[in-house]
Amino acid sequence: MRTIKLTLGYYGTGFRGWQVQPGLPSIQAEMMRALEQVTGEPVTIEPSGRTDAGVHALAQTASFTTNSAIPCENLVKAINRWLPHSIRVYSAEDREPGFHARFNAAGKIYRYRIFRQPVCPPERWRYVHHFPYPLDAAEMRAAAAAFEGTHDFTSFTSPEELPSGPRDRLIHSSRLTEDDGELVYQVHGSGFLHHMVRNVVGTLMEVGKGNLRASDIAGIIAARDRMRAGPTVPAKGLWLVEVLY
């Protein structure tokens, strides 16, 4: 029995997220269908984390076990033949028994794109959050830096999805930059709670609008109260950039 790690990318538009849902299109369902065609056996594939409906990935990772002897290079080519073009496997590698894409991950990098120009080109609108209204980018940058360090992120996760265990996460870097008409928020953390990145960005946008100040972030974190933070921004602007091991 082999354990295989895959690295793949996908556009989340048109899918109801990673996880299989009866009667609805999902990344996991497409991957399992392709793997079964290639290996000739039922395959359960587990990701580094489940992305929500509409979220994209530049480099998601996933793992599965198989009895197939197909070399990794040929496995990539074969899987891609069975996948829609909105999902592509970039690489496959044999890993040690017991390897799990989620449990062995040491951290992740996410990116959120806010398009700032008055008109959003049609080739971008599925992949960015279009917001052509005034934002104080300098104050947002100061607020972004306030998330770095280890904090309890209860204020930034969905109340319906609160984990039973610790809600502390280590944020290695939290930065806002400007590029090609966009504000780009990029965050590197040890892990993320449900909707955490989208809620952080929603809070940064409230800072940009002048409804909050960068100096308010520490108090919002300490409150552990979802009502203190900003709204959840649309999924289509969010990208999983890299999973670190």
Second form
Protein chains: 2
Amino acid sequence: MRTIKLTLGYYGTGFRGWQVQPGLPSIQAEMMRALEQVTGEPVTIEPSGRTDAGVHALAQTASFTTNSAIPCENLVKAINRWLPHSIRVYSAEDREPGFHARFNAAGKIYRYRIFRQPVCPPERWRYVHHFPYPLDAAEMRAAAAAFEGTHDFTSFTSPEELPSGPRDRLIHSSRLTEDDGELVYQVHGSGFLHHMVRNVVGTLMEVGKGNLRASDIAGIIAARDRMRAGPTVPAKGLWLVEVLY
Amino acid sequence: MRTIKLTLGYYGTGFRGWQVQPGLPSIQAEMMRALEQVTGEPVTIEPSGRTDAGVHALAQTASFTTNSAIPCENLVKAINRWLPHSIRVYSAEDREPGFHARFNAAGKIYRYRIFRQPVCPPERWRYVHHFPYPLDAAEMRAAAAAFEGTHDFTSFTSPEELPSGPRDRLIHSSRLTEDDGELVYQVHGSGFLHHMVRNVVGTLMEVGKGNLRASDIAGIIAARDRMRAGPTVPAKGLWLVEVLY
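Just the form predicted alone so far, so send over the form predicted together with another copy of the chain.
Up next: the whole complex, starting with the chain shown before.
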């Protein structure tokens, strides 16, 4: 039995997210269907973490076990033949028995793109959150930095997150930059709670609008109260950039 | 009566092209519907030229006449409110009576994107022609340059082009560059026949594959015979970049 790690990208528009939902399009359902065609076996595939409907991935990871003897390079080609073009496997590698894309992950990098100009080009529309109104980018940058370190992120999670699970996450870097008409937030953390990145960005936007100050962030984190943080920004601006091992 | 020039972009996937076709989605139908909502009048809109199904535009132009007194800046905002996000108007300007987006155009710039790596990222799939097989880019560059100058482009048009129309076009520049995993062909000409850019690129690809040489281009042009040139490449790699006046 081999354990295989896949690296894949997807264009999230049109999918109801990673997780299989009966009768609805999902990344997982497409992956399972393709793997079954290629290996001739029913396959269970585990991602580094689920992504929500509309979220894109530049490099998600997933693992599965198989009796298939197909070499990794051929596996990539064969799986891609069975997938829609909105999902692509970039690489496959054999890993040690017991390897699991989620449990072995050491961290993740997410990016959130906010398009700032008055008119959003059609070819960029599904990849960004369009927000052409005034934002104080300098204050937002200061607020972004305030998320670095280990914190309990209860204020930034969704009601769907398990109430009993640990809420501490280590944020290695949390930065806002400007690029090609966009404000780009990039965050590297040990892991993320459900909706955490989108809620952090929603809070940064409240800072940008002047409804909060960068100096408020520490108190919002400490409050462990979802009501204190900003709203959840739209999924289509969110990109899973990399999963680190 | 005002004459207005619009500059607009569109994501061509999902449209049957510019031209209205009963019961099918088209850029023109969406534009007419939006303009009618905004001006309160039935409006005839004329593009710099039709684009085919699946072709994208970074900056198409179109003109129409109206009795509406709405200032240009507000017109842009109002039209965009009635359009799908796959079409955006970037600017509107009052022009002299008789101005026509097509007849007044002095030239156009088109771009064709060929993605070269083995796996095409899902977020780029609808914007490029994916061709990961060997191509001799140096020979293609030499062939591209051979299109510059004034030529009869009969060998590079489609059977749908009017048989009686003039076939001479002046090509100011015709160049192939490499950028971010892509071969990018960009051509600036006085005008283009139906399918001309896609047929020129199809011919350049035959050169890249070694089926033709750069030195064959002059003879293919001189033959005025569609059978001598390469096939029509897919629409989704084609971008109307700019219309010059």
